[in-house]
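Single chain ahead, by itself, as structure tokens, in the form predicted alone.
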Amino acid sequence: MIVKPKIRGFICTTAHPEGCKALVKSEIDYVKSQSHAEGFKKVLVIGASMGYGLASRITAAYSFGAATLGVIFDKPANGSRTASAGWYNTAAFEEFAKADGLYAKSVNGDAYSQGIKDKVIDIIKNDLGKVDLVVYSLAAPRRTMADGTVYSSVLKTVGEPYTNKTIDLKNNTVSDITVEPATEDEIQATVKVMGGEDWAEWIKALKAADAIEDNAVTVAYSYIGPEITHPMYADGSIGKAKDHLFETAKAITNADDGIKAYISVNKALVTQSSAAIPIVPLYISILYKVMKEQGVHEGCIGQMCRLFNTKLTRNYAETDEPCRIRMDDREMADNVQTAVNTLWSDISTENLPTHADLEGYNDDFYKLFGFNVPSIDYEKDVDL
């Protein structure tokens, strides 16, 4: 079959298996090509399918050698409907690493159900009897809790209404937004499913069943940002939910009993769930232009690879405060966000081609679902 991108909203309908198992070849590629620290040996992954759970995964598979265990959510392919992205990256990595002589198995199904913990954890304890590198990266848009109840969260500011610019990335034009406050309910339920508590199920779920190091470190990701997008983020509906994962860092660590858990705040990067956030698309695009024209830019891969080799290693982590790893320091460094405010302050529709990469935002997403890939014929019947 012929594949070709079917874009719906912010999301990409289909994905292509082997645009997706060049991307993952490539990130593989730039790990082996770099410099290593000393790392972890037995690391879950929960949220390991794309972006930077993907990321983590390769990087701790192919710099320390280290065996992985990954959790995704994603769905095979039906018919003549692809699978999604996250299944095909998955698929990828695993053949690749097991070529390479690496232990890799995956866990399909919600992460945040308690079938899915305890299936993790037998094969932990058959496999390889003890992690020691938890990584937590879910980006889900709903939770399902054991009594059936269903949460879902909301990309809203907290107060009042936020206006600013955005980009429709349809037609290219640049407007202004004006984004409605949360009510309480939808923050509380923003919280249930992008905080902490699910983590912290996770930790003591693996405490209980002695899968996990006393030694262990645990690290889940968040954004910060600056003050353009504060009132989208930061300041937020989901900003409230990053809140909760940061105390719940602090309570991980707090335990007493040796696990160390930290929040790594990471560069602003085109995700299927940055993608969604109004006015981040148009900050997204005017920062890649800044960074790349300083020297500064990093992906996905090039975040992850220099946190767990320079940032947080076995038994070191470099934090502003007690659990937080700034690798937005090159984003937010004052000579980046001048020029970014600058650009922001004038752009307009008709100046957007010179203050923005459109390009390095549209090639960064159409990437995320396997096209747009240099090496790949799409023209080409693949098998799905």
Ligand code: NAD
Second form
Amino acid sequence: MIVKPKIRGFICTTAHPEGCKALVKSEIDYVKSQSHAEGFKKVLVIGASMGYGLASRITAAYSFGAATLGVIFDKPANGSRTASAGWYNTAAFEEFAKADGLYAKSVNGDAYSQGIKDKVIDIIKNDLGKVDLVVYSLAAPRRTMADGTVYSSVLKTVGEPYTNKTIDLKNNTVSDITVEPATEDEIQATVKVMGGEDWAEWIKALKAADAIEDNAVTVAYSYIGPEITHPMYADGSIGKAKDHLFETAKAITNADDGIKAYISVNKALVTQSSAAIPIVPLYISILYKVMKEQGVHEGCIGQMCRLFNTKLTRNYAETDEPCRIRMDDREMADNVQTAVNTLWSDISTENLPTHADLEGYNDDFYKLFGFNVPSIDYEKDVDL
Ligand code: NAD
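Switching conditions: you have the form predicted alone, so give me the form predicted in complex with nicotinamide-adenine-dinucleotide (NAD).
Below: every chain and molecule of the assembly, starting with the one above.
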């Protein structure tokens, strides 16, 4: 079948198998080209099929030769419907890893459920014994509890409405948007979905089954960003969930059984999750322009390769005062933020092409789904 992108709102409903495979291969090649620290050897990645989780998995496998077990929540192809990009990424990763003699298995199902936790733990016990690194990289819109209750996360402010500029990527226009405050129930639901409760449950289940090393490390990802995004992000409903994630890290470490939990504050990048946040895509497209011009831009793989090779290794973690790993160091550098602020205050539909890297933003967005890869002939039939 010939596969073309079909955009619906913030997502693309099709994915290209060959494009996804080529992009996974280029991330692998990037990691192979970098220098490597003494790293983790048996790695569980929860949320392993896209974005930061996929990049963490590729880094562990190709920096350290680690065995990786990935938890994904993806759809296989069905008739003329393509699989999800995460499904293709995972199939491609497993194929490359196996060809390179690396252990790689994946479990496709809801990471929040006890059934998937049990299945993963069985595989660890049978195949790996124990894991020494657990990456928690879920970005989910909802969580279904054991009793069937469904919590949905929202991307809203807390307290006051917030008005600022946003971009409509359908027609590349800049306009003002007002984001309304979340209700108390919505905030609590967002914390249930994106906070640390499920992360703690994973660590508890792994410990109870003796499937995690005594001195293992676990890391989850967060974002802080500049003030213009704070009402939407750091101080918004998602920020409340990230605060809970940080408290969970402290609780896991303070349990004093040797397992250390960290929050890595990562850079803002185009992923399926960030594309859905109002205001943030406009900020990201300005940030891309500035960071590319200053020669400090990184994608997910650059971030994760630097994280696990320089800031979070088997015996070392570089943290700031509240004990977070700052992978957003280059994004938050004064010269980057000053340049972003100057462009932000002046940006409009008319000067969008000179003030923002829209092309880079769109290119990354299409690539999430395996499109815009120069080596792929998109007019050719592919096996879904
Ligand atoms: P993403 O959308 O690219 O990936 C999310 C992953 O979670 C996918 O592999 C998806 O399949 C998986 N997933 C979702 N629901 C699941 C479920 N129920 N069970 C199993 N797997 C499930 O997201 P991302 O941007 O890489 O985000 C990962 C983490 O990084 C999040 O905590 C996010 O807040 C954080 N982060 C993102 C950015 C950014 O700009 N994108 C910046 C800093 C931190």
